[in-house]
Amino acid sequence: MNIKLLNSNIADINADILVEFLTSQELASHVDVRVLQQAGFKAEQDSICFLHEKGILFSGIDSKHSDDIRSATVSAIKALKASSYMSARLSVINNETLSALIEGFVLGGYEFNTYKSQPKEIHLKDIFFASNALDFKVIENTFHDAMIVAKATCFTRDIVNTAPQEMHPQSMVELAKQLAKDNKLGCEILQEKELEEEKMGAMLAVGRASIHGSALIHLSYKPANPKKIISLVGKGLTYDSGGLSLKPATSMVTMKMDKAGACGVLGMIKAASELKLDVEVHAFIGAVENMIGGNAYKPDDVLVSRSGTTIEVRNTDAEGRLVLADVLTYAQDTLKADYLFDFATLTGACMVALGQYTTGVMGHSSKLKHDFSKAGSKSGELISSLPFNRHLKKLLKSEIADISNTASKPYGGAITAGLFLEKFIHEDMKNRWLHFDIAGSAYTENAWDCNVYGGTGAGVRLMSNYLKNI
């Protein structure tokens, strides 16, 4: 599917169908409105109603906020794409609500079919977006870079979506050298021999039973001149069967979701590349399989971590958290940044404290999240903090380790994962440092706003936009 910007009156565009957006005001004064109203149609947000004898789709919205605009628009890409209509035109409302638009029909048209032997037909092929405003370069850029977010966020979908079997950690290095040579980043990889050379113990126990070698990635895109140094983290758990503590059969159904962080971590330095941002970017990445076997590492356990931290295993479902122990530690060694920000899928309990559409937000410093919490309404993503306290720290305390993998009681678990990390964040680092636990956001399985079942892209739109306006 194609979409065009074109700087035309929305008249002269030819193309089969026109997409035309109605709040109910708007609907009681238009030339229509009988027509509309005996096919029941009261512009309802999110409700559609063909016109096939004039060749018009109305979308009915609340308001032109980006968000009611957002959803509307993937109401109708979905008709469209149900139809026989080779070709749509719109008007561009507003700079400020054309990403909107974008996502909507980028986002809510996309389908992963890879696995389909018989894919459905579409018919529908072009989309032109008309505007003919005087400030058209303006449009024009917003068009550009709202683009390139959208298809990064589809190529973090993909990769989220591929089957277990085709993404395991390495080729997951693969893909990574793929991009960094498509975008001409930079890239290092570090294979088992290095990770034990770099005493990365949590992480190597963690993949230690699958017969795919673990592998950290470290992608780097450097402009010259950078404002800011941005260093950021994925968990890349390609599969997680939740290791001897294994997960019940229902709940390892969608473990390949498990890699989300490390997949949109990868969406993020693409967009960042193609975007072209003058901030330098650095993606780190713990590409691991969580399997069992004779040689599985086992409650009881006792790690000791890249940083010397020894860590009591409890529980070895909870593995992300290992894993970005010494890939956090690892970033902060290697690279001086001025932000550390990591990714993953982390805790169920994070969807219980916040619902499967929220993403938890959790560091030290209020002014960062504050920061985010403005991109995250600009973006389109919702997040939402979850405080850290002393008394949850405590939870953590183990009798024979510097801490356990797990907490002692069954209650803030998104939060007592996060202080797990944080005992990993350099002290320099602490109000430098945020941690996004998007096990909610990452995947659906029921269709929201611009999300359709599968991978969402979970924070690739969010840190785009903090890149953008860092």
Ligand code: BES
The other form holds:
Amino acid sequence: MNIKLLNSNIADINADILVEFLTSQELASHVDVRVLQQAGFKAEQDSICFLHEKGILFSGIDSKHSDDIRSATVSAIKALKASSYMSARLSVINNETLSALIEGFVLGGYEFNTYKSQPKEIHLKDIFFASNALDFKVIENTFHDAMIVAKATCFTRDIVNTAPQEMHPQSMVELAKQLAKDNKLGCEILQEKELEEEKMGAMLAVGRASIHGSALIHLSYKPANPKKIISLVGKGLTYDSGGLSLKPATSMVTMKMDKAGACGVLGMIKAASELKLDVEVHAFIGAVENMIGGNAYKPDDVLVSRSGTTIEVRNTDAEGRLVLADVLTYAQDTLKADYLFDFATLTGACMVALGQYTTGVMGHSSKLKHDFSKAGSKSGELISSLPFNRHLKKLLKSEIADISNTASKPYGGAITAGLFLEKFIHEDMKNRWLHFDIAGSAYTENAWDCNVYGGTGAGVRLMSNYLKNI
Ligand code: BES
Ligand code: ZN
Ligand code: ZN
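The form predicted together with the named molecule is what I want next, because the block you gave corresponds to the form predicted on its own; please supply it.
Below: every chain and molecule of the assembly, starting with the one above.
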């Protein structure tokens, strides 16, 4: 599917069908109101109606706000893909809603067909956006940037959706190397031997029972005069069986998505480099598989992390925080960044707290949380803050080590996981770090907004927006 922006009048564009957004108010005074009403179309949000004789597809909206435009576009693209039209045209409403249009088409029209031997045939080939606005250059820039971010989001989705027998830690290494080559990024890989030399005892323990070696991936995008230096850390559990604290069979299904933080971080650095942002971005990924076996790490083990902090393992399914503890430490030891952000499908508790659509954000800096809250509403990703407190912190106390990998009480699990990570943040970085729990928002089995079944690419639009406006 090609999407093109043309500097012309919509009437001058040749295409099989015109897409038109309508509010119920606009419907009332529309030339086609009678026939549309006969068809039962009330211009309700996300409802659609074809007028085939006239070559128009109407898509209902409650308002011209980006969120409404995005989801109405998703309804339109789904209807178009199911039709036999080969090309569509529509007018760019304004610069503010243009990204939402692109997200609707690209992300709402996304399919992952790698494993389908006979994917459904789609006739739709071309979508033409028309604008004859005076500030066409501005529109063109928005279009260009939004396409980069949407494609980076699809890149992230593809990796998340790839089956775990194919996307294991070593194939993630190969994929990162390829991205580095394509986008001219710096690339450093630490294999198990180096991880041992670097004393990454917590991360290594998690991956010990896997047949695939664990790896730390470090990609870097370094423009000439960066305004800021940003470190991104991603949880890359290519599979989370739970380890010896084995997950129940039904909870294990979908756990290929436990690498979504890493995949998101890869999409973010891809977008940053293609947008040519003047921000230096580093991506640190812990690529590990959590499995069972005779050499598996176990509840009761005490691990020595890279920082020297000892960790009592009470549940091998709380593995993400162990991997992140070492990768966060490594990232801070290697690089003096202005800000440090980690992305992880860390806890089921985050979904209990916020629902499956919202990313949980944790950290000490109100300013940073506020900046991301703005980036969230601008980019269309839902994020909400989960507050730390000292009472929850005490629940991580261990009788025999410096800290336990699970809290002693079951409530507030997303926050206690965040507080576990906080233990590994250097003093001078405490106000420069945020943790994003994407356990709910990174993967879905039901289509919602511009997300379809599978990986959503959570974090990519959010971070791209933040980095652009830093
Ligand atoms: N990867 C899971 C968290 C998760 C659960 C992500 C469901 C997406 C959907 C994580 O490693 C995990 O298993 N966490 C445990 C922590 C518990 C043992 C303290 C959890 O959330 O149950
Ligand atoms: Zn787990
Ligand atoms: Zn996990």
